[in-house]
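Let's start with one chain on its own, the form predicted alone, as structure tokens.
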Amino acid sequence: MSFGLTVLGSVNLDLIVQVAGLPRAGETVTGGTYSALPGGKGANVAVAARRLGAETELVAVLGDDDYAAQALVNLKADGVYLDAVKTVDVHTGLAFITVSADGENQIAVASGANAAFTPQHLPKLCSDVLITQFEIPIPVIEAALEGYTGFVAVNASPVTPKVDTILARADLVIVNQGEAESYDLSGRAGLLAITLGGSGAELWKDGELVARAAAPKVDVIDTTGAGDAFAAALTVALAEGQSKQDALEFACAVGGLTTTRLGTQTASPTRAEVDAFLER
């Protein structure tokens, strides 16, 4: 693919504990297995898009600490362009993730450098496609969209107030069922993708259902990175010119394959893996 894709978003280091079952409020669960893996919705999407073949750059902010080097490992290994990643005197974003044996998770985030991202850290955006999410300050996204003429995909997660202007500018909005209920998206102009967990996903255009795809049958290990991988895959597929039905099926396959491995970036499949899976 020759188009340029910019991901504007967060970078975290994910500190993960795998346990038999998620703790209830006030409960301590022991016997867990620990790992530290690169994460953050922006970085996750950038790695996923790059593995699917898109020439990808990341625009983000890191802390001046040892966590930063760990958080960049996969981005560097996969060839994501990092010239627009800036450093500030705050700790790198951290996500504390608990994953149960059935793949469900709980996540608490210390935003750190992501919250210190300001419009002054932005370069001039010249790509054909922009993907962003809401783990960085909203004024940064608003500033990035000023004068931007490319295709804009917004994964409207986590749920954030006062983002109507951003959602109105987006050519594609991606949400899960809970997020869809939190925003007023009924009849919105443009494309709207709604993920339905184990039931697959739907794609709407100007208030009309234009595609529906089932979730692939896979052995689920960890659902943490599925939403980010789906967002990257759908955007890449549409930018390639795939039909809406094919693009949605492609994105569901990518999201499903991501759940078969632990982690977020580490779980993202390559284009070859996705193509082989779809052929089967």
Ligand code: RIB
Contents of the next structure:
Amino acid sequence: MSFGLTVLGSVNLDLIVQVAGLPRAGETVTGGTYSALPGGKGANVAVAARRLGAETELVAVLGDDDYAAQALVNLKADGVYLDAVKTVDVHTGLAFITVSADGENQIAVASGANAAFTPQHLPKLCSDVLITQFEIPIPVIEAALEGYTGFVAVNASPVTPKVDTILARADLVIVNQGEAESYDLSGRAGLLAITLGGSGAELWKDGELVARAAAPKVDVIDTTGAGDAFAAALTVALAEGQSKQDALEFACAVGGLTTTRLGTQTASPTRAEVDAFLER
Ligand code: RIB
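Form predicted together with this ligand, following the form predicted alone:
So here's everything in the complex, that chain up top.
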């Protein structure tokens, strides 16, 4: 089944330091290894969905700087439509990420251009499916959803207040366990996916558990972006018409594979890699 996907969200350049253990508050950890890789939840979802075969456009705002060029590398290489990406006179979003030897991370984001995104930057949206997250201003998402008639997936991350209207409009809400506790999602109408880290994921519909999938056994290098890839994969699989159980297993495979390499987009698997992994 063919469908068009709009990703509305952030673009960052991820400045990554790999260290043995994450620093505690006030602690300095030395001896790290540095990488600068494209990231941002919106861009990560767009690249992940495109690699899984979806015709994907990204609606986002970047700065007019060298960071932007680096942040766009994978989006361009993978063929994500970028006509709706606008430029403002603020630095491109930057994420400062520390990754430990066991793959855990800490992230601090300087939102820059993402925070300067306004409803005036929005194009007319006429895709079949829209997926968004909360790394851009909430009024932009509210404006985008006004009159939008397609399927809406919301990865409600990072945790953000006053998003009830958006969550109510969403056909699919995706959260991790911690995020699930921060919103009132009990008995919500529509689909709700909850990721459980190493324990896999659950899919709920109208308050009833409809699918559960285990996390694949993989050697974890970096968990950053696994949630973005999971969200992209679940949305793509459901839009393709896969059953809820198959879609959840597919999304868990994609999320798991994303943890086996450093970075977010750089770690996002192709459709062929996922199919080969699931056949094994
Ligand atoms: O979800 C991972 C993303 O969060 C990183 O790519 C970083 O840019 C932050 O936005």
